[in-house]
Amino acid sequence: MAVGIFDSGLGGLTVLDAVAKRLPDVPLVYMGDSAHAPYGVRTPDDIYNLTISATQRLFDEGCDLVILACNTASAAALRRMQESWVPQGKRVLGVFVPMIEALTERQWGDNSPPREVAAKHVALFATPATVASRAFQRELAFRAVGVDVEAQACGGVVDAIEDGDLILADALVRSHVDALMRKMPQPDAAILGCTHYPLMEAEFQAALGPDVKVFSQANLVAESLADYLARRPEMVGPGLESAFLTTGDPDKVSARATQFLRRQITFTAA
């Protein structure tokens, strides 16, 4: 009854920590494909071949349905997956939907016409892969209208987090934020669209002002999530056992989780 949960490296644990919480009689089996990390600097070739692989891993592990906790994977791979590789029986989502439904305040099911939004001016802070594929705004269009995106390609964050540096990551926040707000002075909201950022969202917030509403991801796929196990029950998968699997090098990968998490993680390689 196991279900995945795949990321270019760590940032996927903060969605994998709310879900567990959410969940917790569900097996999780998150892939972590640290070897290739960041994603967000490569082409949509190559993050499409990636993901592909990674998610058939899970497959592998008994997981019927995986969620993509990769932004940047969801916006460069996901559609293109679920149009032409992933097998019959077997689902991929990804990470955008759920933050549009908060965002937009309707359900994803919902196909009335786009319609006014409370936020009228978004700050989006993601990779550099996620904000060349405006994926965000394009759904986002989809379901709302009058809303000015601003997105900010957050060069070397990602990076900053997977090697343990945080007073650099905290800098490089600092740095986009500042050359967001040049260009967005006074944005109502503010979307955090890579799951690593928010183990910065208290930084993000800080430099951002407490005006700006900021919306972080793993809480609100952990919602989703439920939601759609409640409606599709039948899509937990036949494996019974949680893991952690890595592409990188597993002592290093497990050191650095157990300090995001504050708990103790293994990872073992795939």
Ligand code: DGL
Given for the second form:
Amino acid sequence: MAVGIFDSGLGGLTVLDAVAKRLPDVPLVYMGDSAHAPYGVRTPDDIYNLTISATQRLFDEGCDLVILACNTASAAALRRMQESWVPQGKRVLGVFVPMIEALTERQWGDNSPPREVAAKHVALFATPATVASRAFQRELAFRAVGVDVEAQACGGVVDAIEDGDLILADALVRSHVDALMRKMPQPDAAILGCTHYPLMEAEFQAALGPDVKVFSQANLVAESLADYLARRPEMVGPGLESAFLTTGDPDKVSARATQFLRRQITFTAA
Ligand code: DGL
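Show the form predicted together with D-glutamic acid (DGL), please, the one above being the form predicted alone.
Full assembly next; the chain just shown is listed first.
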């Protein structure tokens, strides 16, 4: 009974960590495509092809349900995968919807018409591909009216995190927050729309100031997955072992993952 969690690299570990705490008895197979990260500067076709090959690898590991813990893949590939690729009996879910439900004060599966919500000015920080897809604005429009979204494509942040260069990542976060705040001086809420960014959440909050509520996905996705599995327990697949797989260098990726999660994480080659 394993669930698969996929990201282009290390960012999805923020989701894995929250899921492991919320569902300690469910084996989790993590797949990080570090050899091809960052996805955020790739074309939608490229992101689609890489995401289906990583997802297939997780199905082969005994997962029937795969969480794309990657906003870029969720934005650029998920709908196409669901429409034309996901095999019978398998399920692939993304990470956008739980976050938008939290922002728009909705319970899971509340499909009532869009309505006014408390947040009026929302800053979205995401990769260039996620921003270009406008998937966040599209999902938001199904649920809320009158929300002004200003998106900032945060070039370079994922690369810096993957390289373990947190000084550079911090400098880039500050400059992207400055750029956003020139366009929207007083956001009420900020969305960390890339699963790598919670690794820099304190830096985002410091740059945004204490009055901006920062939404990050890990706990929201974990809660929503627990809810889903309570209703669909059969979607926990036949795999019995937890594992961490990478297309990158397992030693290097293990060292970074151990540094980020502050516990020993050992990756093997995918
Ligand atoms: N963690 C991925 C996301 O949530 C990073 C994308 C990338 O590789 O650029 O978007």
